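Below, in structure tokens: the form predicted on its own, a single chain.
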Amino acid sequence: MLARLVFAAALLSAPMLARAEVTFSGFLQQNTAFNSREANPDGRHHKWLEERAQLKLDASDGAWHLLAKGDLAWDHLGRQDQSELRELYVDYTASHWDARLGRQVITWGLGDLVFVNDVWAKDHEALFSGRPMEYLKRGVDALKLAAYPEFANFELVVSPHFRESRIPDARRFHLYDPMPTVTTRGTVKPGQGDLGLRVYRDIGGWDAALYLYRGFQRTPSMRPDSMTAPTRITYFHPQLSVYGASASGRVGEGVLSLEAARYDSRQDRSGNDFAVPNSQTRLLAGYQFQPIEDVSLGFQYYVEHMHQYDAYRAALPAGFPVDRRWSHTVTARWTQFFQHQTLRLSVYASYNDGNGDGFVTPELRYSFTDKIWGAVGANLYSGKPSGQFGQLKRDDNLYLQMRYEF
């Protein structure tokens, strides 16, 4: 499929390449995160380490544009994925309405690392080894049609190819595994793709939005062959709907975000497979503000209500955890700027006090010269083992970063 869209891609913008308007930058990388606590499970005490150079090729040509942005990397631990195509997509611009032709990164939603509407995907072991922020998306293989009538703005997303989200690597994070001893283990993938519309406008100076999505969920789930002699296991990506809404707007001296959706899990509807996640239903509230000059507070409250919950923790196998019915996650970050805002420092914890999930994430950033900065930060964990976080806290890490920009 990615075969395909390159060379539609190419086809589409070789005429135009030879009239436009073409610029080229990029950027060479080294990135390191170290284990902080213990090993990996491989025995390693890196959770990356490599450099990286990222060339990036944009072209106008009137209501024609380009762009191209691949990676390489030299990786001292010994990833397969060397080399990497992160966006590569041809514009097409009308007055009315536009389209966008090929690998692109799709942005839903208001969460900040909480993600209600926001349904593509993403890559969380870059989040979790302290890549940039840039690398928590993943590129996807699709088609966007966009339309801007007077009453309201519509985006419509078809993606021929399901494109799953990375989650980090057994070999070098301590994940939590309900059945160890299993060792052949294979993964099915949805035969079909996926497709997302979002309608939005300004309502009396708030952005509001509305979103539906048609598809699968993007991390995968676990089917064991057998509950009492299990010999195999398959992971799959069972389907789903979402259906959702989101505003955000100007109160008191802040920005008050608001989003709630509904996840309709078309596989069990009932609730009776454990081994399908319940439909839901996901809320979530923010506010952020500037209490003083450089220095910027977000906060927010996220909910998630299991649907058919009886239904679950009958069908939950003995040994396995137990989800709650209602979970409450919390999450705060601090922004502060110094030395004319060369200098920056972040932090950002997010706690649920159903299993007591943690995760903080600080990080010092400085700008040596308009084209080279470097960060350091750290990657904390805390809850239970079976936890989102809870089972990473035995991967702590500490990360540098370093950039050269051109």
Given for the second form:
Amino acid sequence: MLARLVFAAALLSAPMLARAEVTFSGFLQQNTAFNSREANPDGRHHKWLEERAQLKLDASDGAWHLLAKGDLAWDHLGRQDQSELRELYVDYTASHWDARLGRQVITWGLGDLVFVNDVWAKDHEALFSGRPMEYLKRGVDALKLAAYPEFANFELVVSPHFRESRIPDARRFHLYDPMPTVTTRGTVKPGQGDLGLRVYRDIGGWDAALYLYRGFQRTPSMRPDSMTAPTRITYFHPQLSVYGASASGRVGEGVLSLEAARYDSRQDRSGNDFAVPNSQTRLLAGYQFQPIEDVSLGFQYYVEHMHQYDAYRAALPAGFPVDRRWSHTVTARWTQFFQHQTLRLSVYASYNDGNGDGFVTPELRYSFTDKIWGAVGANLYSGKPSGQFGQLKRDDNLYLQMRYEF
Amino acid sequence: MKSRFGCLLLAACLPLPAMALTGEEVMKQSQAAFLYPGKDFKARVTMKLIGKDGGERVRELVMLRKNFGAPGGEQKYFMVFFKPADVKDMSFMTNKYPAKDDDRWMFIPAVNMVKRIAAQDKRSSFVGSDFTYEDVSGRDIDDDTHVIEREEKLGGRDCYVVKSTPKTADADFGHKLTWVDKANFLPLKEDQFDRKNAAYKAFSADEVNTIKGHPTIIRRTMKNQQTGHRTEAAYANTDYDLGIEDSLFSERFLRQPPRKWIE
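Now that we've seen the form predicted on its own, could you pull up the form predicted in complex with its partner chain?
After this comes the whole thing, all chains and molecules, with the earlier chain placed first.
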């Protein structure tokens, strides 16, 4: 509905935009992901099965720029609400500052599928069900103000309405659930918005940035109404502040990326509430280089440290899985181009030593013409049933994407 | 008396054999004429990637370049892609330093992210074409030894034929011959040979125009003799000395390229 409104608005505003330079573009897409191991909890055999059309309008007039991007989707798995407004914003650009108002995608930090300072809304389900990369991010409704004085660049993001990350649908994915018998569930979204500030500049050939965020956890936590005889579970987004920094620069033959952040779990700093994530330190080091022509190889080492571990252990109800104080994850990505970069092989693998969590996603993508491309890939999970990836062990899937762009 | 003076004047204008250029000097002047003219430069580049079977792919981008020093010195490049559709609005920025690896960044519009990328492999293909990054933005003169093999005419123009041999074995070619126009120092033709001395890649300057006083190759071809694949590049709307600001080469404009530069 929203998408249709946007299309209508875009068409109606066309005459007003006559002065501006306007371009239309978009795509038609087919996207299928089928289970390679087991059926979904709802008995279906697909993680994703849809046709989608995207229309993008780009209009510029002097310092003003408008972008509208909307999707119409035909889902074959019983969801009728997949049409969406992906982005709709207006930019104003002055000489030393600019502003962007509206729904927009914001990405912070340097990680490759590892998020330290990227506190903005994501779609985890998109990643796990073989959708194109752009669907990993969700737009947030915000005003972004940026200023570029000589000594540093500033980006302030103010969002009046918090937008949560999308987590995998329990009808399609075998999600770990410590209280499977409680079926009455509801979600409480924060009534407030959130805000973030990024300050960045070059320091001696390194891209350095500081990040501040005050808002809420993007993925929800769950709280039962009673620990002994629960009848209802409420999902909620605990208060969160993040203080982080990043730097990337050339080291040897490649690029070294470093990122750190302190996650201040404001709702439970003492760590005594088991339903609220513990305060954390997150550290990431990544290195990317080109071992041979048309090949890129990247490695990441990622650490999470729980601050109030003793309190966490003391508060954790019996029977709940125990996380480690220190969690270490390594990832690797191999990307290789063939046939004049029309064929791309990419393999991403992630492994966590604590719970044996593993995630491997190989993909082969080919551009049949300059307008048509297709991709075939897989999402493969392993680990303990309570782990982030281990819980999805039965959700291994193979996916196909085919897109015609115009 | 009068005629003797005229003779002297004439002699002063002629290049003296005793002051003949070395291979390295020819290549330095060629680099200056080919890759450094003007304070800055802009072109809309259309590359046709043509397979042996005639199949065609088109890559289209705007390329902006600014010099930060004398020829052979630091330069910054800024590129925005228009075609193919799946890379539309993607942008690249390269800081090119003499005798040092470049710094390279790319903006990925799909996730609205600017990423610094490794760039040590300058001999890798530029956007899948037969041109390498070095073919587009230049190769350090000091990476090769240069010897003038001979002087000959090419298409009616007097040329130096310079043989360049990489000093180290990390290049994808064994040596190359460059036909450098004696009048304007543009490379009119280049034959690259692999390490087994077999014909490898062939470059040709197909059309030269003088723009704001700078002779400019506006159509060029690079053909891989071993695969039969070739790339034809046309530079349209080419212009110099536009007053491109230093601030263009920043994350800010990588995310939102100013329209005045990319139209």
